[in-house]
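One chain follows as structure tokens, the form predicted on its own.
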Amino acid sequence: MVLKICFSSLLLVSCFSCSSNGTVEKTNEKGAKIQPTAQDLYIEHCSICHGSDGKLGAAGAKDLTQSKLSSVEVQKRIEKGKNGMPPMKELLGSKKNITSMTEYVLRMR
């Protein structure tokens, strides 16, 4: 139980420590901001629990390849979280990123 609490705390700290909105900002060689891809965002924020292929299931995370949720339900889960999954709305920073992430997760099926 203590290990589970420690792991959950470490996970939350790692999720919120990247930058002001939680997403690592990338720039090109001229210093211009580069929009992260859905895969970049997934790897940064989701793969620690869901794995790079969506099947990991760490800390009770669901296998995304087996999900039966609709696109609306997936988007809501990403935005608001559920159970051990924290809400990702603020971390992803924009509606465009949330939509991209929703589509990326749905393609894992």
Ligand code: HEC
The other form holds:
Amino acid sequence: MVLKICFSSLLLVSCFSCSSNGTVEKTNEKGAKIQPTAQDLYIEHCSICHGSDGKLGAAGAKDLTQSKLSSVEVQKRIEKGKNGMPPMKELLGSKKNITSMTEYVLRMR
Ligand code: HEC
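Give me the form predicted together with heme C (HEC) now, not the form predicted on its own.
Every component of the complex follows; first up is the chain already shown.
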């Protein structure tokens, strides 16, 4: 019994440590790192809930093609989250990524 508990907590810990640290690393054919595009970041961090076309609505996510938020509000929502929407500031890493993600989301309409 004790062993079983130990084992499952071990599993839990290893699950946490293997979770993505948010950096999508892409390399070109020569193996050099290239900057991920907004689409890469979107597929990596957002499509699970919003779907690749923005319409999925999983976990209560809003349809991004129907969103009426201003660009400032979209950016704020991405940075800070709301209810089931997790804050994405840390994950996206840089201001540049947040700005290009905001533009990407606005283009879905
Ligand atoms: C864990 C699921 C989840 C992930 C991952 C997620 N979202 Fe969301 N998102 C939500 C939910 C839930 C809402 C609705 C929040 C509310 O208003 O209650 C939402 C709302 C939004 C809104 C506001 C839409 C509106 O009109 O109110 C934007 C913009 C948005 N998400 C963009 C993104 C972007 C960009 C990413 C990736 C960087 C992302 N989301 C990742 C769940 C998620």
